[in-house]
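In structure tokens, one chain follows: the form predicted alone.
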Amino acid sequence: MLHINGLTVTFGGLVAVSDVTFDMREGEVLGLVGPNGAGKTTLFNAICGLARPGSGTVELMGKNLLSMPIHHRARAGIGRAFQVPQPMHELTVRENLTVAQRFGAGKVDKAKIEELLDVLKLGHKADMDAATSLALTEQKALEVGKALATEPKLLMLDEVLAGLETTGKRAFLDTLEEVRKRYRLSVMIVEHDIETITRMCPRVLVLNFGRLIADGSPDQVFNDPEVIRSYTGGEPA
């Protein structure tokens, strides 16, 4: 499904992703992890087209992203949610995930709009100011219902439960299962949260250094010497 080789990405002397090649089949949920400054936002950056890279191919389903506008690369497939929920201020949250769907989709569909409204329980509160009105839980509901809302094959997530409590990081790790399997989604999520990456991911990637360092099952990755190094602050090998 997703098809990345050789990907770099460099911002002047610095180099953020380096020569990172991997593959991630149809309906795959992916973790992608790493310390601080790793790379794995510059990653899907990359992908998603607000980073630039100096060198490789990122293709989704047999079509060069690289080549296509942001716009494009959403109608190609590409949904995004970012770690700080960002609401279209003075809209409405009916408002957000249409403005969102035909920026992405290229049409408005009413009932796909209501029908997210309900599985992301946020119905309540269609009609309310959606930088005002929201809980920090129901912005972060907001802001995977904009990235639903273009229609995507694969929906990444970039520390959308970042900053949420224990009780409501699990209920919304149940609501994320939902969309996941009603819209038949692949899935990649940057996380820093183990034990979310562990219950969500059968397959994972770390970053380090903007270099891939493990590829493998929770399991496999998080006992690796290399990553153990990394999060302890070693020099990659």
Second form
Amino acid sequence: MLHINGLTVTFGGLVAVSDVTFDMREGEVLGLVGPNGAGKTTLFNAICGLARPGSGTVELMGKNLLSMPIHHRARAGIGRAFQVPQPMHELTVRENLTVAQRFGAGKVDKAKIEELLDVLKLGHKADMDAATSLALTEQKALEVGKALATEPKLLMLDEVLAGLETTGKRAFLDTLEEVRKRYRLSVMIVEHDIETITRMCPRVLVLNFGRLIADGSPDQVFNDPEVIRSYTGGEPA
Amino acid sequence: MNKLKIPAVLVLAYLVLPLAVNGNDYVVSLIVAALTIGGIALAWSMLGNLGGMVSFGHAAFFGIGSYASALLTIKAGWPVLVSMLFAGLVAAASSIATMPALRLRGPYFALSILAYAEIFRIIATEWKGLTGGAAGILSIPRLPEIMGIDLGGKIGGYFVVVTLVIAMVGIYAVIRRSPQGLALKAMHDSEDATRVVGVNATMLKALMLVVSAFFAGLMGAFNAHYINFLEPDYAFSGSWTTLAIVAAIFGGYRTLWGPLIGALVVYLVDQLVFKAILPQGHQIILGALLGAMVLFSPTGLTPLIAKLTRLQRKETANAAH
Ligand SMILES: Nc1ncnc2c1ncn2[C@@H]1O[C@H](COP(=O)(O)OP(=O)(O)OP(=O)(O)O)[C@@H](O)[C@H]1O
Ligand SMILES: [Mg+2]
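Could the form predicted together with its partner chain be given as well, to go with the form predicted alone?
Full assembly next; the chain just shown is listed first.
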């Protein structure tokens, strides 16, 4: 469903994403790992339109994403949760979901909003200010909720589990698994915790200095010498 | 409490105030002028608050609305109230000409829309065949008589303008609560987050400009039929914009009622009090007051009053214990 070919993003002289090529099947859960600054967030930005690639192509279900303005990509099926939660300021939790639904899915369906509030355990905070009254877990849940409200085909989660303590993390993982099944999503998830990635993702991509250095099962990938070297701080060969 | 607010405003607007000032034509005409400015202030605030755009050029839409309605009644013989609505649409359509300016941010937008206002004023002056040029248009038809009430008179004009501005507040309230209004509000501080969920901010801002121009044009049309004459320097006068901005900022341009309250307070106090103290240059006091307001309560008068009453309520509650 997602085809990425030769994707390159540069910032001045820095190549943040370098000639990345991979395909993703419908319903797949894909882990994306790599050291800090490897280009994971930038890859997400290029897909959803916040970064402009210098070259390469991105196709979602036959549609060329790169020719679309950002606001069309949500309609095309891209749902994005930010690494640093970005609630829409001055809006309540419910209003955040409503705006995402109205513009990202092109409809108003109050029952669906209530369902999301319920699944994400945000019901008790529904009418509170999203930017100021949420705990970290709730901020992360709203991040996922905004993406889900746009009714995506591909859900891109950027470190939504980072910073949560063990029980919170486990509960949130269960929630993610539930929404993935319920809404039949393809998921791309950035996560530093190898154990979590191994549990969640049958397939893992590894980025280092913008380059895709491994693509395979968690077992294969985490035993790959180049991947191990990249994590112990070595320059790419 | 909030349930009582709307009936209270209506009783005040349609009963108490007219009864209190009826017969005093001078005060009535001051209130009508204040509400006219309040209407422009509201239109300006819609664009400023939701669109995040500061316009120095709303006199353009006001002037176009004035001329459009005057000409439709005089040259085409249309009924006044129909012309007024259509004049709003003409002003809205004219705002499309200013849309390239929407790509500009902050002061650049503000200044370029000022240039548009100047262009429209020049057109009104030079297109003598249509507008009568600098000499202006005289004997613009009065507002009609409806159900025995002469809307063309002073108090009739008051009823028309108060109805217009209250309707505007109602429509503004609906816009603010709509997904479009919420999305625009969110754009201020969360641009990326808002865009990735599918919001086309440029389009929504353009829509707000159209709506805002419609209402400014409608106020211009009302004013033309209320005072019955027009000339370019008057209809396109920059003071329609500056007075509205002062009123909006003073009253609180991000609130629903702030622009109207601001206009009433600013204009009436200026005309009735400051003018008496300082017949020449009384605007200075206004300027100083606005400065103080921006310093001490940057969000304006209405939020300040809300804060004070909340404090008071808390104190009364504490005293009761
Ligand atoms: N807007 C930008 N302008 C300039 N450089 C940028 C920009 N965004 C990212 N970079 C740089 O691109 C590189 C990749 O950054 P990116 O945020 O994609 O990494 P990441 O893999 O998400 O890292 P982390 O695990 O820390 O989140 C880094 O060197 C970063 O400094
Ligand atoms: Mg990142």
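Because the structure is a prediction, the values reported are computed rather than measured. Heads up, when I say rigid core I mean the largest set of C-alphas that superpose within 1.5 Å between the two forms. Numbering follows the first chain given and starts at 1.
Novice: Can we say the CA of residue 90 moves by at least 2 Å between these two forms when the core is superposed?
Specialist: Indeed, residue 90 is displaced by 2 Å or more.
Novice: With a threshold of 2 Å on the C-alpha, tell me if residue 166 counts as moved between these two forms once the core is superposed.
Specialist: After core superposition, the displacement of the residue 166 C-alpha between these two forms stays below 2 Å, so no.
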